[in-house]
Structures are given as structure tokens and as C-alpha cells.
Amino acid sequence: MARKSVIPFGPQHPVLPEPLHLRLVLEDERVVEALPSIGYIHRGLEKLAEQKDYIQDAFLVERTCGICSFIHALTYCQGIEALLKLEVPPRARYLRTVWSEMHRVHSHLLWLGLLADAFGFENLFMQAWRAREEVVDLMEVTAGARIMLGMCCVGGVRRDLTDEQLAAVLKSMDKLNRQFDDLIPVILKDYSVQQRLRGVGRISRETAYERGAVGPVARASGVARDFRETGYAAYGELGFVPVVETEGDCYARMEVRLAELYQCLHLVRAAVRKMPSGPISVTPKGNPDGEYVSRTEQPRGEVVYYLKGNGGKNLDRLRIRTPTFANIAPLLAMLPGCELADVPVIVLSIDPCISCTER
């Protein structure tokens, strides 16, 4: 007869860097139910956004998450620009796309290193983070900072890139491409990786859709949903097609992110080569009035910003729905039936960021 027990997983765990707490109901070593508990690091950013004016909030929302900070600022600025009826210059839209995709590369490589660390593949951890250094160094060259760029502003971007900097971007993309060619085939064929990820944490297309999965979690289960398809920023002019797998397990979620690394390089190259000339920003006039929902695709999936202005400098309400929050419900469908030792790997396969979930 199986013995039932309830054990806590998190909020502090030697493998998981995020303070997510799960109550795991076990029968011997097999998980039969998982109950989440979040709210350990609530920071009050949404309330603080009501106390700052709408120009200052562009810097504030970047602090929602350090991994995809530029895309947070982009989502917010697009919402304010819609309320102000601002037309962003084409060059600014292309520059926004370049920095967004740099952040996606740095996020996916950071995730890959953490996943490797979770099942003891320390060499892969170091190789992934070594490649990540190339892109964060590139962000420092182009924006003056490695993570929090502060480049996105209401009306465009704060800094233009010279021809020499754009050439440096292309050179770095070529270097990263060579590193990926050496690294990614080894990862996909490695015995240890396949043993720990194949068939683990599987979720069907129907369950992923019904539970509202977003980002690589949804696309790994065959749900071809990527908000970049709507063509915001410059994506509509770069021939974007989402990466989709169908197995729905941890290995498929890794495959999607690894394929997106190559896709990011392609998008950055295309944006640089098609970069239009002209101004990089327009001056906002007036104050936001009305309501607007702004959406973009972060590395983890679709992020939603709800903005409500009253005609003054301060917003009445800023509400953020992050992709990790959307992927917690699918996570709870992945865990039942798995072994206890697979729980950290499955949790990391959704690329959780509790800091931006709780804001």
C-alpha cells in the first residue's frame, strides 16, 4: 500500500533560485498533487507607479524583472503612446526590436544554465553563461548597461546606434551563431539531458490551451501562439514565424528555447540590415487619458499591461500580468505523476520568475 505524505518545496531550495512554494502530496516518491503558495516577495511596484508620473514609470517598470527589463519598458511605453496617440519613428521601432531580441538571447541562455545546474550538468551551465556574456557585453556597448538599459522611453528610444555599433552587433551575432553551432547539437544529443528531460512534465496541447499557457510552454505543446506575430515594433517587417514543438515535455520546452536562440540572431541581423534612417523619438504632448491594454512577447511568454489615465501626469492604475503567473496553472498539470527528483527540473522548465509575478 502506497504511503501518502505532504512535503514543502520552497520557497528556499538549493536548486530553485525563485521563491516559489509548493505543497507536494506524495505517494511514496511519486507526486499526486501540487498546491501553490505565492506572495513571498510582494514589492508594491504597481502602487508605486501611481505615485510617479508617467515618464518616470518607464524606468520603474524595467525593475519589474531584471531578465526581460527592456521588454517591460517597451510594453509600458507602447501603452502610453497609444493613449497619447503618438506615432513612434520607424528607426526607433527597429532599435526597440534589436534590444528586445538581445534580452531574449540573454534570458534563454541564463535559463539554460540554471536548468543544467538543476540536474547536475555543471559544464553546460558554464558554457551557456559564457555565451551569455557575449550578449550582455554587447548591450553594454550599445546602451551603456548590461541589464537595465534605460533606453526605451515614451515616444521612442533614448540613444541611437552609429554605423560602427551596428557593425559590432552583426559581428557579435556571427560569433554567437558559431558558439551555438558548437553547443546546441551537443545539448540535444546528450544522454544525460535526454534521460532527465524526455517524457518528463508532459502537458498536452488541449491542457496547455485550456490552462492558458503562454510562451515556450505553450509552443512546446503545439499551441502556435506568439504575440510577435501581431507585428508590434518592427516584427511585422522581419518575416517572423513562431517556433513550435508538439511533445509538450521538458525536452520540447528546451528545444523551443534553443531554436529561438537562432531565431533571435536572425531577427537582430534582419533589423540591423533593414534599419531605416531618421529620428529616434518624438516628444510626448499632453497626458494619458483613458484605458489601454498593451501586450508584447517576453522570453517567458505574453505580458499584459493595463493602463488607466485620468488626463493628469500620474496614472490611476497600472496592472501587470506576467507570463509566469499564466504558466503556474499549466505547471500544476505537469507535476502529478512525476517523481519527486523531477520536480525542480519541471518547475525550471517553465522558466519561472516570481519577482515579476508578484511585483
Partner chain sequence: MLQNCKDVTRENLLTEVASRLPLGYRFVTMTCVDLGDAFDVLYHFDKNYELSTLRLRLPKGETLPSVSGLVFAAVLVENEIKDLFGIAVTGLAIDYQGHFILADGAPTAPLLKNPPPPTAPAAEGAPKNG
The other form holds:
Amino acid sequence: MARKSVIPFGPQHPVLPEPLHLRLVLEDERVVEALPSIGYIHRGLEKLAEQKDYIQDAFLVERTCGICSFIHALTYCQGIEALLKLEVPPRARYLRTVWSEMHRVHSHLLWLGLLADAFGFENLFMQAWRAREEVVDLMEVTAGARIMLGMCCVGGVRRDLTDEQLAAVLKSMDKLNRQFDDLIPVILKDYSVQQRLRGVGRISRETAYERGAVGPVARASGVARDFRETGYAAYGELGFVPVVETEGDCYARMEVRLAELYQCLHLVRAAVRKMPSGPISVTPKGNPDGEYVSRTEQPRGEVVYYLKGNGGKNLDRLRIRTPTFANIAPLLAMLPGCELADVPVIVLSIDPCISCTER
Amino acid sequence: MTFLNAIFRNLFSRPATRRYPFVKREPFPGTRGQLAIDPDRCIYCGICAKRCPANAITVSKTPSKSWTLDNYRCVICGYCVEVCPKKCLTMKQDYFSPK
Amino acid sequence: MEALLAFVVAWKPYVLAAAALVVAPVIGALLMGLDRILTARIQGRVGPPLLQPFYDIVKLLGKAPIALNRVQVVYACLHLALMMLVVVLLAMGQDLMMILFVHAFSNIALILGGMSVRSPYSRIGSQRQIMQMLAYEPILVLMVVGIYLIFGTFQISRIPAGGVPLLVQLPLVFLAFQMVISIKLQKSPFDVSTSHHAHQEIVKGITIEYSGPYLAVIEITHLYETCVLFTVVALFWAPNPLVGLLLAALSFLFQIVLDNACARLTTMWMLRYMWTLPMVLAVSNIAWLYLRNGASLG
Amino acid sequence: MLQNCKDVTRENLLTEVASRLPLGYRFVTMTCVDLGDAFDVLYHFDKNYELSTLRLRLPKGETLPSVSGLVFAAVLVENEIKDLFGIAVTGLAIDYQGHFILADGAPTAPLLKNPPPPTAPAAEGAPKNG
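Moving from the form predicted on its own, what structure would you give for the form predicted together with its partner chain?
Up next: the whole complex, starting with the chain shown before.
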């Protein structure tokens, strides 16, 4: 009884916090075709960026995404600093790393909660978000805001951390570590979680590479690509090694992210312990001129900023390619052949962030 | 089924949430809640309005001196506080609440 | 006064049935309220007040009635009416087999209601509900057969009050029955056809096209069903009602803990699971009873 | 200026892209820049964190050949460029007909330096569909 039916999945879908629309063609409960469409929340951010000066744009691009906001600002500022040939003081680079990794922790925990919600594990959802509250509070203590830190500016960072605050960061990291120890081994071993994730939405290493997968999606398929390896900010001095899995299924993507949670704690600790003293910013001089492509690693993968200055205060063109944009093509390779019940899990396994995808 | 540990620990400990409108958490000391101005020290130079990334501030000298903030546009970045030559702008810790 | 007493004695089964019709949903709602508080505490939340299910239903009843078609409404009401009949039959001590079938028909009414609309979510939810019935009905039938083998009758009223508790004679069936309760309460890992606590890939599945008072009808049915299920659990230790209540409370707690220790699994997994472990448990229990009866006859 | 940039023409674009793929280059994204009388269409590739870019100078009014037949991942960004700059892209693997990002009644080609005046919104009751 192979009856074809079309299920509209999204954009206002209770399981998907993001306005992604998927037109799913089903045969009984098996997906035979999936076509994505976006465009529900296009904000024209790239156009708006041309109307603000390059200092203000740092605050604007931070609002591209409500989850990895700091790293957007970081990518942008690194690009402008390259155009202006600014040398950022070491303490600023370390502080940027600390905040970047805090953002990664909160993003991955948020994702873990949403994934748990997608496969109906309400308790895990609550526990993940409870742990996330710890790091969000920590960001409020250190930067004065929970998500939109506004701490990254062209030339450095805007707020210094006192020794007490650094000690508080280390203490929070220990607390988080204990919470992770409670949570993460349990998730990885849980029978029902394995039932829902193992072998679901598998893509091979070749497909992942050809389709341009980035971030944990690529790393779960054995593509060892993590832009932090290039050593931007302070990553080059902290002994960073990317987390790689080879299975390429939803479980592997979860494994990568869960391992990265521990790695983030390690990086924050290392950055705080090695924190150099000195100024936290330099004043930018002149205006950006020329083209530059700035890239960093966000929780969802590599983000690409194309910046073009014309010697004036305003940029000629700012283009943002967010990691989710790159991961939609691999997503289309994962969906056909899966069960309807697996669709939310697979969609969430790429950690979609549609609002930043559309900008 | 190893979730049982967490289940029983939570069952016998206090909940992590609070009954929000009745129980409020104190803001942290460095929190950027909302923008406040000391009008006596303001010289109405308009630098804050010019630098504001969200165009939330309007300053005029004529006909009468005025400084207004559109709280719904403000992104609470605190950039104006930094650039103010007279240091008359400050960040309050409590959030702006729509009336 | 004496006339009233005489009336009550003469019409005892009917009075009992009427009382059960009133009390059952109240007990069901309190159980559900307790469930929500316990679940919240397990998850580290404060949780809603105990009477939240009442408030929900009162609110739903106050909404404007909107239905896609009349058939849908008829099926929702049939779902409730048949479930109330289950309660009546149970209170009057009628035939167990009969109760089982009325219960099944009540659920079929829900499925037909879900099938009567064009929403793909509702249809997939209905298909999954059919799968659920396929998964749990055999266990229920085996349970009834087991009771027949012990007492030689399907008639509840003819079951002797004293004697050895059912739990001692049907321990494995009891375990399998716990899984059935989990399915019926829409708990993880079996929460497939409608999502009772959270949302999922088919939104609200079978009940998506119901709203307002009609959704309230389905919710009330659910309250009745919850009460019936835990009454049956309590009946497993009928000689001492207090022990029976304790048994029901333990079963209730088990359901909540299980819900919070598992992810929701897929329909096919549920079917495979229910037809293996609980089925083997139930069948071996029945086989043991049958052999014992045969031996005592010989 | 831009790291590892190489100019290409409309004619040799597809062969240039095709020759990069076997060398292990991964498609990153495309960028379109409005230069006034022409567009700069940049094809960013990556190999071992090393960016390399193909630059196509496309006069306004000319069509852009799609590379989505070679690199499927390019299909989304080509649709986006089609929507936001009003460039006609030929040979798309999936063509959203100008509705990838923009809905009916949205401004046309909003990312041009001088976007055309908004046209009258499309007929009522024509919702955007996939």
C-alpha cells in the first residue's frame, strides 16, 4: 500500500524552532523526496551593512544570529583588522577565544536540548538547558549580556576581565564539567537515544565533502576540517586538535558535539590560565580598502565573511555565508529514504539556524 | 536507563526554575540593562546619536535642547556610553520594561 | 431515609455505575495533575498546580466550537460515550471480554475521527494509533484469558472477592500490562500517535484537527481511560484494596520514571518490541496457568 | 588584495570549475558584487584551509551559466544571487523561479546599488510555494 502523500514540514512547525520549510514526499512513512525552501525571515542585513560605518557593522553582524552572535562579530572584526592591517593585542585575542568557546558551549547545549525535544526526550531537553543556563549566566557576568555580548570591536574587545572574574570563569568551568559528567556519558550509552540516532541520516565522507558540509556535520563524516586549526585568535597557542568521527550518522554528529563540549571547557581553561596581560584593544585608524575573505569556525561550522571596502567609512559589500547555508545541501542527501519520525532528528542533526542563513 | 540517577536526584532536590514574576533574580553587577542619561551633564553634542548602530537616539539643539531614546530600537550595546565626551550616559542593570 | 436506603440497595449496580461515571474523571484528572508535578520535579522544574488538567479542560470547554465536519464530532463523542460505557460495565461487574471490546471500539472511534479529515498529520497519527492497538490488544486479550483460566468466568461480579491475589497468579501478564499502560498514557518510549506532553514530527497527530470543546471531549475520555487503567492495576490485588492502591501507585510512579528515562521511539520499534518481550511474558504466564489447571484436573 | 584570485570568463568558467574539483578543492560559496555597470561574481574554493577564488566579470544584462551541474552545493547560492541581484542564471539544478528568498510582492533585486522601483504586488491569494 505505497500511497504517496505530501507533508509540509515547517515553517511554523512546533518541533523546529527555525522557519525552514521542507516539502516532504512520503511513501507511507518513508521520505522519497525533500525540497527545502527558506525566505520567511530575510532581513536584508547585507544591504543594511552597506549603510552603516564599519565600526557600527560590528554590532550589526552580531545580530545575524541569536546563538553564535559573538563569533559573527569576531569574524567580521578579524576581516576588518586584516584590511586595516591592525595588530590586535594578545590579551584581546585570548578574551575573544574565551567568549567564542563560551558561545560554543551554550550553542551545543541548546542544540542538545532541541535534539532531545525532537526525539521526545523531555527530561534530557530540560537537563541540557539547565546546564546551558550556567554558561549563559557566566556570559552575563563577564560581558554584561546573555547572548548579544557586544564585546568584540574592531581592534580588540570592549571589556576586560578582572582576576576575580577569571577565577569565576574557571569555577564555572569546573561546575559545568561536573554537569557534563552527569549528563554526557548517560546520553551516549542510553538505549533509546541510540535507537533513534544510530544509522539515521548517514552520509559518506565523499558526499559530505562534495556537498560542502562544514562543522560537526563534516567532522562526523570523517572530514577533519575545523577552522580553529588555522590558529586564529588564540587557538594556535592552546593546542587545538579537531574532534572527528567517521560514522556520518546522527549519532556521530551528536558524539562530535558532545566531545566538543568538553573540548570547549578545556580551551576556556587553557586560555584563562595563559591569559597575557596588557591592553585589550587598539584604536582603528583609517578606513578599510580592498577585498578580504574572513573565516572562522562557529558552533555550526565554518562561517565566511566577504568584505569589500572602498576607502570610505562604509563598506562596499559585506557578504555572509553562514554554516547552515552550506549544510542544507548535505541535508538533502540525508533525508531521502528515512522515516518520517526521523525527519526532525535529521534536520536538527545539522543544527539548523535559518535566521542567520537568510540574513 | 542510566538516567535514573539524575531522575531521583532531581526528584528530591529543589527545582532549578523559579516562579518568575513572583521571584526575581538580582541582576549581575556588569549587566547592561537599559540606557540612562544625566541630563544636567549632557551638552547635546549628538555624538551618541551619530555613533549609535541602531539609530535609537535623537538629539536636537534647536528649537529646544532634547535627547530622546527609542527603547524599542536600542540594542543595549553600550557604545554610546563609551563615546560620550561628558560621560553623562550610563547603563542601568535592570531591564527596560514596556508599560 | 429508609426508602432511599432501600432504593440504593435495590439499584446498587446502577448507583455504583453512576458514581463511577462522576468519580472516574476526577481521579483521572488528579492523577494527571500529579503526573505533571512529578514529571516537572524530575526534570528540575517547579511545574503546574495540581488542578491544571481541570483548568485546561474548563478552558477548552469555554472555547468556540469549530469542527471540520460533523463526522469528526460524532466520532469524538462516540469515543467518550464508549469509554463511559467501559466504566459503567466495570462498575456493574459485567463481562470482561465485553469491556475489552467496548474499549477497543472506543479507540476505533478515535481513529475513524482522525481519518475523517484530510490533514496528513491526522492520518499518519491515525495509522500509528492502529499500530498501537495492534501492539497492545493481544496483551489485553491474554490478560482476560488468564483471568478466565483462574476463575472460570468472564463475569467480574462472579469473581470471588477473597482468595489468592491476581498478581501472584499473573505476575508476567502484570509486567506486560505495564507496557500497555505506558502506550495508553502516550508516554515515552511509546508516544507515537499523539504527542501528549510535547510536540513531534506529526504535530499533534490524531488530535490535530480537534479544538475547543471537541478536544475537551477527547481529553475527558483520556481521563476516564487513565482511571480505568489504574483501577485494573489495583484489581491485581483485590483481596486487600489498600495493597491494590499501593500497587497502582507504584505502577503510576514507574510510568513517570520510564517516561523521563527514555526517548520516544518509532512505531515499528514499538510493534516489534510489544510482540516479543511482553508477548513472551504474557504467553508463558498463560501456558503455566493452563498446565497447572490441566494437572489439577488430571 | 583577495587571496589566490584568478580571473575567468563566461566561456571558460565551467571548465575552470571542473578542473578544480578533482584537485580536492571544496566549493565554499559564491559572492556577487554590484560594480555599477557590471557584476563581480566570485567563486570561492577551499583546499586545506587555503582559499582560492575565481573572479568572473559579468556585464549587466548577461546571463550567468550555473555551475550547479558540477557542484550541487552551488544551487542554493545561485538561486540567492538570482533573487537578490536579478541576474538570470541558466541551467540551475533546482530553480526556485526567483522565490528562493523573496516572496511575491517583495522588492526585486534588492541588493543592487540602485534597486529598481518596486513593482505592483502580485495577484491576491498567490502564496509562495516551494
